[in-house]
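The chain below stands alone and is given in structure tokens; this is the form predicted on its own.
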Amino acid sequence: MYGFEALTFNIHGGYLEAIVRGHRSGLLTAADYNNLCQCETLEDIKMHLSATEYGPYLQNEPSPLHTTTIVEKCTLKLVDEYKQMLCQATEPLSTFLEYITYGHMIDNVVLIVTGTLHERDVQELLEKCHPLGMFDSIATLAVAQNMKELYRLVLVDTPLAPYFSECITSEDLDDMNIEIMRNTLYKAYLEDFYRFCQKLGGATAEIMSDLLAFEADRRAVNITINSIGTELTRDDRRKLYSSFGLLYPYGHEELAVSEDIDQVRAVMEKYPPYQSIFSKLSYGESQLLDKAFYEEEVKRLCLAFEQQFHYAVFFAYMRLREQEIRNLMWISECVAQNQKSRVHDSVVFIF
């Protein structure tokens, strides 16, 4: 019942909402980022992070440090917080929290299948998988030769099973098919998550609709740009777009026939919320597009915390923490490779 969440929300969700708002106050600030950008070595980064919530996770790491170690430990903190919240959650919040991890599951499946295709060691691939997207039978993905086997042998017992109905074919797995599989799965996942949030109703439905619509539109733009100049037909491209969002349906029709980045830009500039994103880019360039989308997403995620008695704060917090880890990875890589002049190129300030 919209507007009356305050009556009953705190019975089951109050404690966890307080916890997640507490975690949110531990996110790195602009001052932290400015200090990190001044660091000369990875040891300096570790020393600065020791004063933040990442301190306990990094304190026992021996020298010399590697970027992967920093990212791994920061991700471990996120995983610990997520597991703590999931243990405390009751329905429907527990299902909502599980939905948040399905995107990582899809990425892990694609990573293992692509790595196996290029004859990489399975153990090495498993180490690169995101811990939030792990499931019991993930290591056996390596034996699959086509989509049918992938589904029958491994994925039938995972939460991703319903999303596979659209992409079960007997075609052998190659790079193109795997990329189409990733986007088809993501489309089914986003639509399912969107329907689930609509069913929850109230402020959760309102705020999550906006956040998921933005995600769907961003994916539509990325699919369009990445498929320019490939053998993907217009109809195939259209099938990969989600059936909701600000661009649905007329924007999708125009994106499907776009042949270059400037045509994509012309389509997006018809939509006021996306006009500001594309106004930051000069014509013909798409390298800065990811950063512009991340900045807009962070703005929207921060706004989710302005309202109370809804589940979108959990989604927003997880996404903000993931963005923070991306920032730390970029800063660490720049420091490790002596590219400090480029350190501000990809850092998205959260507060």
Contents of the next structure:
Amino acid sequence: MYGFEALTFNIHGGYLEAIVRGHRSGLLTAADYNNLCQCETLEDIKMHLSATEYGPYLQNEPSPLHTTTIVEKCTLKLVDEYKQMLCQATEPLSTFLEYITYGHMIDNVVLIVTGTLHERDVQELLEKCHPLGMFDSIATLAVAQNMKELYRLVLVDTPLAPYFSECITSEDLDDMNIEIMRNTLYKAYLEDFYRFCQKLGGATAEIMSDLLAFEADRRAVNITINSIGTELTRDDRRKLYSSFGLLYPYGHEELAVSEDIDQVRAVMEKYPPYQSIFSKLSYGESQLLDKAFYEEEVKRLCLAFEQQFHYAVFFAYMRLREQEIRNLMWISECVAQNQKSRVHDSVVFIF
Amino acid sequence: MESSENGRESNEGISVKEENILNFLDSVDGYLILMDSLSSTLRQGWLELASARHSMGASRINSTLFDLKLHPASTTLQVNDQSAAPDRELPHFTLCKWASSNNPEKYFEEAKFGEDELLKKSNSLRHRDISHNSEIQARSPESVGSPVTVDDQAEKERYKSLSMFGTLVSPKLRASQLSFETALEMLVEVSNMRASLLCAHDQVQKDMETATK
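Having seen the form predicted on its own, could you now give me the structure of the form predicted in complex with its partner chain?
Then the entire complex follows, led off by the chain already shown.
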């Protein structure tokens, strides 16, 4: 019953909640970002990060550094923390933590299938996969010719199996089918995660519903904008939207028929939580939309830590770390390309 | 009478030499402006690509997704054979963009129009125009009245080339594609400008050698 988690949560979840709150305090602050934004070279960035929790992961990297190396090592730190928490977790927290990684699993599946379609070497593709989304039979994905084989040979034994029921066809895999498969899988995953959180109930259900609804709405907007001018039909576009969220169902109906960014804006401005996002953009502009959405997401994720005795802090921490890694990637790219004046275009401060 | 005719001839000779020098300096100026524009367009393209990677994720934008299957080039470069046009001393480069198997000549003609414009400019004295830089930056295949007009086929070819990263890609990736496309056009302009620059340089050198004899 909601409100009584304080009596029982700490029995199984108290230690890990304390761990994750400790990890949260290690997130980079605005002062750290200001120092990083003033770096002249990637070696300077490495030197500044050596004073943070990323230090041990970067200290042995030889020069010259590359931006992808910085991102890989920072991601390794996140993976290590996640695995430490997962091995200590009991049900249902362990299932909750596994749900957090299914999005990366979907990305890895699509990467392998797309790369195989383009006649790339499987080992090369495996090196580019996100470590949080790895599973044992992932290399076997290269054998499949269509989605039925993909499911039958590999994915039937993975957590993604239930999400395939909506996209199993005998059509050969091509770029459009793969894209629809990606978005259909992610839609099914989000809906499943949402239902799981609702079953958990209490503060977890309340906070995660808000976070997942925001994620579903953001995906709907991104799918709409990215599909403008492409061959994706309105019906296919509508099928990719999740069946929950603030925009469901009327906002989705309007987004499905939107043909440009201004029409998308007109739809979103009817919903008060998204008015503030679109008010930061000028008409016809979509370049800063990503940053505006990330800023709103960070605000909501930070609010999750204001309450105790729920699992949403784990989700929030993972997402905040991923945002931090995105920030570091952007700063590194701006420094490497000698474009430091553009560094604040995409950096989202967390604290 | 003869001395006045000789004087007129030498005055004309001097003005031709001065014109050659001015042509050379004009070509150098045009070449440097183009190189500067090319550098800034390429920088913009690389940053937009990084922005697209930041937006879509590193797993969606990386070199392992490049298509290694054999397919025809969507853009080709043609070098005019000097024997076919003996009146032309300069090698001439022409870009054939987004050529389809149905209509390979169409874009060739449209792209060539831009190069002919450039040749006309290089053959006459060019006044320094500080807006030339912004014209090149602003000129995009989508602008109305630009030398290379965009139609559905070009848009389809453009999306097809981006489909290796997925069919629903961020507008930032498309902007990056346009920047690199513009940079490619500029490269061809730079090559043509360099050819006229070298020709003008040879002319000036000949004049100097004649003057010293």
